[in-house]
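The data below hold one chain only, encoded as C-alpha cells and taken in the form predicted alone.
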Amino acid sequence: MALLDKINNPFFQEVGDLARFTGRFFREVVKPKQEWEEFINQCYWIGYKTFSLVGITAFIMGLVLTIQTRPTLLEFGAESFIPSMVSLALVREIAPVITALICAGKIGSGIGAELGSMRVTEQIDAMEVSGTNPFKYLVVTRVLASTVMVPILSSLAIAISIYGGYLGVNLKGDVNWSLYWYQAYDALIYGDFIPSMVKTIFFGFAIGIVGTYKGYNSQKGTEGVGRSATTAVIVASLLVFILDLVAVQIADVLGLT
C-alpha cells in the first residue's frame, strides 16, 4: 500500500506526464511535414528578441567579474592573469548558465503563458478540429528554436562578457587592447568550448520542452494559465542547474576540465 502511494504521487506522475511528452515530441520531429516557417518565426522571437537582455546581462557580468577579482589578484601581485582568469570563468560556466538562467525567465515563461492562454481559451481545440495538427506546430517549432537559439545567444554572450571584462581592467589599469585579448583566448583551449557549447544545447531543449510541457497542458482557466508560465521557470531553472552539474561532471571524467 505505501509503493502504491508513492507511484500515485503527484510529483511522479508529473514526471510520467513530462516524459511522455518529450517521447511524443521526439516522434513528431521525425515525420513529415515539417512547420519551417513557424520555425524560423520562432527563433526571431526567442533569438533575436532575447538577446537586447542578454547582451545587457553579459557585459555587466563580465565588468562585474573583473572589478571584483582585480583587488584579490591584485594582492598577490598577480594581476597580470586577470584576463586568462576571466575568460576561462566565463567560457566554462558562468555565461553559459546566467544565459540559460535568463532564457528559462523570459522564453520559459512566454511559451507558458502563450500555450496556456490558446489551450484555456480552446484554440488548441480548434486546431485539432481544423485538422491541423498543433503539437508540431505549436510544440516541436518552439522547442526546436529554443535548442538552436539557447547555445547562439549563449556564444555572443561570452563575447560581450570578455569584452565587459576589458572594460573592467582598464578603470584601474591601462590594458592594451591586443595584450588583453591575446591573454584571454590563449588561456581557452577547445576542452573548454565544447563542454560549454554542448551543455548550452540541452539547456535550450529543456527550456523549450518544459514551458511547451506547461502550457500545453494547462487547466483552471486564467489561474492556470499564470501557474503554468511560473512553475515552466522554476522547474527550467533548477534543470539548468541539474544539467550543468552532469555536464561537470561528464567534462571531469572525459578530461576536458
The other form holds:
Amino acid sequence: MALLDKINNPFFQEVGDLARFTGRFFREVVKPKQEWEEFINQCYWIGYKTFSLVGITAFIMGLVLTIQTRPTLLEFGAESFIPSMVSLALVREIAPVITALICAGKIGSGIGAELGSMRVTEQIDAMEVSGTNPFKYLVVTRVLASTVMVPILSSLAIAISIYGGYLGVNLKGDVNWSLYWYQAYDALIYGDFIPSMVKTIFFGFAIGIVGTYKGYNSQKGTEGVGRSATTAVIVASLLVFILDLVAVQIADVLGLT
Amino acid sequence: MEKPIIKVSNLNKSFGSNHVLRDFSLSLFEGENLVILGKSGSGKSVLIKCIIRLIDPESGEIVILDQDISLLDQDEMDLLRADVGFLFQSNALYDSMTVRQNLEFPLRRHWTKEERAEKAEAAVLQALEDVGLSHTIDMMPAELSGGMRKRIALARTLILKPKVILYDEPTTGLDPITSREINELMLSIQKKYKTAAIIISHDMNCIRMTGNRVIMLIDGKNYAEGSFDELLKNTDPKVRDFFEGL
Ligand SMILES: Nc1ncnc2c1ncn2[C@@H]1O[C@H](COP(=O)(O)OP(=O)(O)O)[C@@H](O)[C@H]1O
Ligand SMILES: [Mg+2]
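Based on the form predicted alone presented above, generate the structure block for the form predicted in complex with the partner chain.
Every chain and every other molecule in the complex is listed next, the one we just looked at coming first.
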C-alpha cells in the first residue's frame, strides 16, 4: 500500500484507501461490543428495500429465459432439457448477479448517501465525540448486514426464478410441478449451489464496503453526498462483475463446473 | 493560582500550506466562561476540535482534567469525552432519530444497560426541561426551528453532566431574540451545573453577556487576552478591528 501511495495516481490512491478501509473493517469487527440492534435494523432495511424488486426481476428472468430457450431446444427435440438448463443458468449465474446488481444500486447508493450526509452534517463527528465508535456503529453493521442479506436475497431469487421458469414451460407445454422440480433439481448438485452462495457472500461484502467507504469519506457539501451515492453504485456494480469473473475461474480450477 | 481544567500549550496545526494554529496556548479555569474571538476562517473550530481530539495537531500539548490527551488510548479518550460536552455549530443532530433517541445516544457508551433502563427516561426529561423543550420529546429534528435545534443539541450535550462544554458559535445564524435566549440558557447552565465553558463566537452581544474572559485568536496565536472591557480599551489595530463601531 505504501507503494500505491508513491505512484501519484488518483486511481491507485483510491484503491489504496479502499484497501486500508477494508483493513480497518477487519480490525474493528473483532473488537468487543457488537452493535447487534443496529445490525438487525440494517438487515431488515436491506430486505425491505430490495425484496420486491429482486422478486419481480427474478420471476421475469425465469419466465423469459424459459420462453427464449424453448425454440432452440425444440429444434433439437430436446424440449425436456428446458427445466435443467434453465435452472442451471439461474442458480449459477443469473440470480446471483441480478440480485447483486439490484443491491449495488439500492443498498450501495442508500448507504453511500446516508453516511455521506451524516459525514457532511457532522453527525459522524458527533457520534465520535459522544464516545460511540462511529466506524463500529455505522460501517461494521452495514457491511455485515449486506454480507448476510445478499446471499439470502439471492437464494430467494433462485427459488422465485425457478418458479417463473415453471410457469414459462407451462405457457406452451404441460409439465406438472413435481416433474419440473424433479428435472430442475436433478440437474443441480451441491457443486452448483455452494459456489453460487459463496460468491454472493463476496458480492454482499463488496457492496457494503464500497457504499460505506464512499459515504464515510464523503467530501463536504451536498455535491459530495450525491457523488458518494453515484460512485458507490458504479464501483460496486463493477466489482460484482470482476468478482464474478474471478469466481468462475476459481470454480473452474477447483473442478466445480 | 488555581489549576486549569483545560490547558493548551503551543498548539500547531496546518492543512497543507495553510498554517492555521501557530503556537496557540490557553488555560480554562473552573466555573469560568472563556470566549474565543476571531474572524471567520481563523481556526476557532479547528482549535476546539483539537481539544476534543477530532483533529490531531502537529505539535503542542493539550491537558484536560489532568490528562494529556495525546497519551490516552481510544477507550480512555472516550471516557474523558463524557466530561467534555461539545456543541457543534451545525448542531449535528441525528436526523433519522427522534429527539428522545438523540438524547439517549450518548448514554449507550457511558451507562450500562441496567442504568439506562432505570434512569435514561428521567435524564432525558431533565435535560429537555433544562433547555425548556419538554414537549418536543417525540419530534424529529426536521420538525424543529433553528433555535430549538440548538437547544436540543445542548440538551444532548448536558445529558452526561459534563464538567466542561465547548460551544462552537452557538448564536451564529440565529435571530437576535433567539440568540439572546441561547445566551441566557448558557448562563443558567453555567450557574446550575457549575460547568466551565469555552465559547467560540464573534457575536459581541454573546461575548458581553456570557464571557468572563476573552481570548483573541488572530494569526493563529493567542493575540490578546483579558476581560471584555480591557480588550475594548486595547489600542492594537488588529484588536481594535473587532470593536469598530461599538
Ligand atoms: N479538514 C480540513 N481540511 C483542510 N482545511 C481545513 C479543514 N478544516 C479547516 N480547514 C481550514 O482551516 C482554517 C480554519 O477553519 P475553521 O477553524 O473552521 O475556521 P473558523 O474560525 O471560522 O471556525 C480555514 O482556512 C479552513 O479552510
Ligand atoms: Mg467555525
